[in-house]
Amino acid sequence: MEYLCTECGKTYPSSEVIWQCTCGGLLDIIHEFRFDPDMVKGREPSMWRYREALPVKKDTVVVSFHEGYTPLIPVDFGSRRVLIKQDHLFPTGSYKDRGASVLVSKAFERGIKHVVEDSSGNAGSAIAAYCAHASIQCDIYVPQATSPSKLKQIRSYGADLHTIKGDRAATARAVLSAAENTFYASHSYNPLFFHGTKTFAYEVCEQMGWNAPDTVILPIGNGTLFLGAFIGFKELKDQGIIPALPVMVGVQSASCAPVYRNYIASHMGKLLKTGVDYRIDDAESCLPTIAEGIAISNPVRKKQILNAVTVTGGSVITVDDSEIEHSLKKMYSSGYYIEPTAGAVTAGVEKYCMTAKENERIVSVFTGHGLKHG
């Protein structure tokens, strides 16, 4: 395994305690491995059953609660049936445990004793829990308006909690100062996190008989699940296990939709053949939304998210708070208790299904448990 800078192309050995290139560029991971579906036979039903594909090799350093391999269940959206991954059933109540398990395992392997992370709640809870399990000191930075339930959860794990005035962007700026001298266990900057969330794709394909769905509908805030799933599906295609990538559809809140805005600008430019030059690094201010988990005004990996949409022939859609609330009520009445950010995804699924092709195999996700809200 090596780290590769996405800007200057510089590589770093896996032994480096690093989360960003010296040039300021984002890092990706170069990880050469061989994976065959037969390898998982007889292994425990957790995300670590795909350990050849994960950048942590020694069993003794794995920090795990035996998480993963969440149920893939059929859920009806009107006349359409969609397969939903129940990632709200993870130990801390969200899919972020996927990334936290891999990232904290690597930190433990390197002997790191203290980490910092910024979050709207779920990633902070996940990093705090896995750090507690590994006896690693942890400081979590969150917006002051974060749901009280998430704040209580983070504190309960023993993390030092820092509430920051302002929006999610203000919290991100605050943590960067701390990250100058402490390992940044970031779910957006640190590429290790994405190699945990990629297990979503492995699980989906295995649960579908090592076949890929036609379409995957996932949330886009920082893009941790969206990009992770893209990495996972691409690896499975490169390994010759699936023949093609699924179409990837992202969902954003209409109150905070920077990826959607860039997607539309690019798409319209191509349709009109005007050569519209949209700026990937444009940030926009976010309006309040109940989908706090995806209220990210300027995702640091926006360019990579848009590339994943383009490569898979996907799209980005938005839903407003009224649509989210309407979808949540439907989910509750069916017995599924999910948080509002997860409701944004199900609202997006409802909207997508209105124009979906007949017999299209669609997969989506419950990202977080309803008990985390309030």
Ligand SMILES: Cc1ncc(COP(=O)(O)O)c(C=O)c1O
The other form holds:
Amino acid sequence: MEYLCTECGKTYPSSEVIWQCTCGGLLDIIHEFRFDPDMVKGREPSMWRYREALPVKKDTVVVSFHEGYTPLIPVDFGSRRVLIKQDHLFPTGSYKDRGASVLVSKAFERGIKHVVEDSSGNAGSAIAAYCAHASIQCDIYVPQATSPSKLKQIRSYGADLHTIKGDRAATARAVLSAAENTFYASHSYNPLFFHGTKTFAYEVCEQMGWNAPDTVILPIGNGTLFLGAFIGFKELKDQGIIPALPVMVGVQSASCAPVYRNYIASHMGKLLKTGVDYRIDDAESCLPTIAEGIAISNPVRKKQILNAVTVTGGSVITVDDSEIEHSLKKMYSSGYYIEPTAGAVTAGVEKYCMTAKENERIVSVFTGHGLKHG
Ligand SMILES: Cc1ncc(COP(=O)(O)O)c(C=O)c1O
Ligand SMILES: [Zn+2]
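Rather than the form predicted on its own that you just supplied, could I have the structure of the form predicted in complex with the named molecule?
Complete assembly follows, chain above in first position.
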């Protein structure tokens, strides 16, 4: 495995402890491997069953709670039946464990003793838990308004918690100065995180008998699950395991929808043949929303997210807080206990289903547990 800068093309060996290129560009990972569904037969039901696809060399450095392979269950949205990945059942209560397991394994392999990370709460909880498991010290930066139960969870794992005045963007600025001297275990910058979240795609395809769904509906905050799933589906297609990529539909909060706005601008540009493709806006401020996990005003990988939407023939939709609350109530009344950000996704699924094709095989996710809220 090596790191590749998406801006200048420079490569770095896997032994480097980096999260961005010296030119400031985002890093991706080049990882050559051979994967075959037969390889996983008889392996334990965890995300590490796709071992060959994960960019961590030795089993001895893997930091894991035997997580993943979450149930894919049918849930009815009106008259439509959608398959939902129960990723709220991860050890820390969200799918962020997928990324944390791979990223912290790499930190452990490199002998890192201390990391910093910023988060709206869930990525911070995941990094804190995996660091605790590997005896790595960590400092987690979160916005002051983060749900108290997430703050408690992060502190309980023994992390040093820094609550930052202002919005999520202010927290991201605060961690960057801390990252000058300490390894930045960033879920948005570090590409290893995305090579953990890609296991979502592997699990979905395996659970569907090594078939891809027609459509996948996922949240877009920093796009860690969205882009991870895209990487996973692409790898499975490149390995000849699935014939085509699923259509990828992203859900944003109407109060904070930078990717949606770019998607619409580029779509309109194409429709009007103005040649406008991606108009990447500067950071814009967000209004408050109950979907705290996806309130990201300027996702660093926005261009990659828009590319995944375009390449898969997908789209981006928005939901407002009243739609989220309505959807949450429906989920609760069926016995599913998910947090409000996860309710944004189910509200998006509900909206999408109104115009979905008959027999369309749709997959989505419960991203975070309801016990995290409050
Ligand atoms: C519960 C929950 N759902 C969804 C998201 C979306 O994040 P991302 O787009 O980075 O995958 C988050 C991020 O913190 C979250 O906590
Ligand atoms: Zn570079």
